[in-house]
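Read the single chain below, which is given as structure tokens and is the form predicted alone.
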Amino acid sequence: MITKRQKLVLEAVILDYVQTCEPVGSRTVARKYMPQVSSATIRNEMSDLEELGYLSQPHVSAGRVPSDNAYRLYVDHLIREGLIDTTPREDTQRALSSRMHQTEDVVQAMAQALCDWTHYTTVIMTPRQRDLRVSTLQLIPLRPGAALLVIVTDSGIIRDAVVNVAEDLDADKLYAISRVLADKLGGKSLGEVQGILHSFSQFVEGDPKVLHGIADLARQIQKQSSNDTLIICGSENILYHPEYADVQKARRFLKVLEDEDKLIRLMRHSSSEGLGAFIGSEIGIADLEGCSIVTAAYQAGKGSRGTVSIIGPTRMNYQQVLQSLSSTADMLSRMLRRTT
């Protein structure tokens, strides 16, 4: 049983760790983080962490590392005792939004955002969806015989296609073909759309252009969403770290990014956990053994759920990155439901 000060002793090493990758000696614990106690003190319950499992000393003459062990002591902690506030962080929003205008993927940039914000690894699994339904549509001029549709799902999905038109088809007549297609789609299921379409082309004045655009966009959508996707970004992030400059380790690392019927698994499982965290060989994929897997599930529309998630060396700010996951699952959530 770990006691109240080897608690600390072992946070303290944590912390220095996180911010030095160095090991981290008794005397670095005394004067830094514990000053009313001895450094030989400290040095004793140092000892008895190392033979309870949570530090190693990499040689004899240097200073300890918290082990896996250490690490899921830690983060259990801070999710226990109520230590990581969910309530958005403003700054963390202000990081993440300032994106929000470049991209009409709203999933995407969030993922772009995150991984710059921490310097990380992001993944983020969008889940399949069963029965997409129609919220919105709508069809925007281009130019001439040419119009961007949009298909908006009850989930947060938005799609758009460039489709051809009749060129006598201007923005007026275009506006009022979206309102009656949308007024008959809406609420319909992607399946239900394509049978839909052929029954009143009547509809488009005579252009059939516009239906087997939206059948086509229609079918693209329901085929993207049978099944879980991943969005990766920050894979090269890895290298940032010195935990990672054997080349070898690396590639390794970067392998894994590639299977990602592996990492689906990985998150369809913490998908329904809210805050969690996979430390070291909790992953269960070897090669990521010096990584932990921090995620946060949201709300990805009705009934469903996904997970944003951080990939780095254990060695992390772990109270930092499950704030920041709570931030972003926040804002997905809400994001995606003014969308639907």
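For clarity, a rigid core is taken as the largest C-alpha set superposing within 1.5 Å between two forms. This is a predicted model, so every value here is computed, not measured. Positions refer to the first chain, counted from 1. First, how it differs from the form predicted together with the DNA.
- Relative to the superposed core, residue 188 undergoes a C-alpha shift of no less than 2 Å between these two forms.
- When the rigid core is held fixed, the Cα atom of residue 263 travels less than 2 angstroms between these two forms.
- Superposition of the core reveals a Cα shift of 2 Å or more for residue 166 between these two forms.
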Contents of the next structure:
Number of protein chains: 2
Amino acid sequence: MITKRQKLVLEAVILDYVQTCEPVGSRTVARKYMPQVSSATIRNEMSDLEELGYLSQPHVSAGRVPSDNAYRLYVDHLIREGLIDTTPREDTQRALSSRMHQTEDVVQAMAQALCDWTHYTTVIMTPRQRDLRVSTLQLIPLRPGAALLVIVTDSGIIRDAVVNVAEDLDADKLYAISRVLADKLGGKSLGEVQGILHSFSQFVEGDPKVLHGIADLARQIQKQSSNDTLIICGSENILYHPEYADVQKARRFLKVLEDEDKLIRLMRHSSSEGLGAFIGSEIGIADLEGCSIVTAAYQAGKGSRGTVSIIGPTRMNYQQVLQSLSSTADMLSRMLRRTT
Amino acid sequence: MITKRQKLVLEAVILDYVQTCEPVGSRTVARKYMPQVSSATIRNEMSDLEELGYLSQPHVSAGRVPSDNAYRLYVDHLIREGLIDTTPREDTQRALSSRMHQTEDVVQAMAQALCDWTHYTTVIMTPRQRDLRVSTLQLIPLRPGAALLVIVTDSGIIRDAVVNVAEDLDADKLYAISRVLADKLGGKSLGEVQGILHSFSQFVEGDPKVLHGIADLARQIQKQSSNDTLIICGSENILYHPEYADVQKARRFLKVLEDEDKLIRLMRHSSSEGLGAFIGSEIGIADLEGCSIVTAAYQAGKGSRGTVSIIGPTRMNYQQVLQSLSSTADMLSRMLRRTT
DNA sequence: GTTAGCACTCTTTCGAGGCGAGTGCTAAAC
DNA sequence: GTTTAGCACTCGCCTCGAAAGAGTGCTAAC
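The form predicted together with the DNA is what I want next, because the block you gave corresponds to the form predicted alone; please supply it.
Time for the whole complex; same chain goes first.
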């Protein structure tokens, strides 16, 4: 077990290291954080903390650097002790109040606010679309043989896809079909919609071209609903941090952000609700060595969960990040419930 | 006037410098590009070229580096002599053939292909939306008092906006209104639509709430149509180039790309048709020092012009870039004409 | 248990010296 | 008159070594 004073020393090291990105020496801790004891005492404590695996020395005559374990302890402490204040920041609220109606614009704006404020990279995953429920849908004529299918879901997310339809369908006929479809499909999740559409094409009698159109539509929905959407914002922020003074490293970081599938898999693994964090090697991606990912889950409609997360160097201001994420997730949940 | 052989030397310096990013010495030019003459001869030519302002030396015992003027000469030469082959690359065609119907997806895919292939940053400006013509439109009920307006334009670009409508309008009523509106507005440009809608709200008698909805709609269209859209792709590619080994510089570069307004103004100034280039200081943005922007214009529908451009270090493979841009613009023009 | 003192280690910084690349100039050759 | 060989000169870059500085661990005293 770790003593009270060791905790204090550890916290001091973390705070100072987060600020300066330089190994922290015993004298610094004593002077800036714990003036009541001498540097020699701190030195002893630090030596013990190193043995416990919470600190390490880049080299023998340098100060100490917190380990992944140290950050873990610190973050768990922050979360458990409820030191996170979810009051949203002013500018996030301003972004929201500028009366944007369309969900995805709002999410985009929040991502932007988040990464402006934290100077890290923001990734928001919108919920798996198969879990979204159809609120209404409509077919709009584009050109002979093609129509635009617009699906409005319960959380306000709008999806559109171009589908092939029979050549002879005009606007009125498409509208009639839309009404029937909307009637049958309203309230169903996008996942269910596929199955229903397939059974349609087996049982309904009618123009084979229309049936072809319906199958096409099912396929499009399948395609649309099977992937979650990621909104990535401020990836260039990584260049602000001295850990990434090496361009090679920055490039590898940005490369990972391009691989959306990998990120999505990662986000899905994050703690099922509330706040969570992957610290350093916990991420399990070699190219993200030295990074942490902090995530917060939000609810969109019933049962479908999205995450909002921040990726930055392990040496990260966890307090600030947890706070921002927490309030953002909170607002997102409230917003997306509102439109249900 | 510049002699034939000076041109050859200049071209050799440019080609070698573009490849290596190192000052080019006389011996290198003689050995690799002009084995028929000696390095001393090249040395004399280079000295003259420096006097003419086409070459410069980073320091006295280094090789020569081409100046902005040199690139200008070279690019003008390439364009004027018709050395640009517009045959599209295979993978660009593949991206297109993967049957994407929606214009914006196609444009996105082309941007991606372009920056994968060139390793520079691609910026595509879609045409000013006020010039787009309405093909059809439809109002879709979202919730009481709000509807989604979907406008399909002649070039296949789809715009949607949430508008406030009277509370008592159900799907059928909205559809009826849509038909009337589509009838009145079809073929008009988005710019004209605003005016027409305003005159509506003065002359049509009816439910004031509907009128309010129409005014709201006009405002939304105004907002949507007044800004051009930029698609930026591969901004992190800049990190691949040794000029940007300095993180500070890379950051400034990425910062400029975030300022869309500035970019749009720049794109608008580019040569009104065909190929054009801003080389180095011609750009006129301090933070883009050492960069060039090459642009190609494309037509989308009648009268509305978009540009596709590539931003990279001044030391850029202009031949390749001009070629890729030219063929991409060509394909875009053809594609967007098709859907008219 | 805490602290002062001190020897020790290791990085960082700075300057000197040598190396190499490339030039400009001169004089000779074509 | 143009081209070429030869040579002295310049200047950036690399390496090496010494000095400085930061921080530790240990010991002995409080």
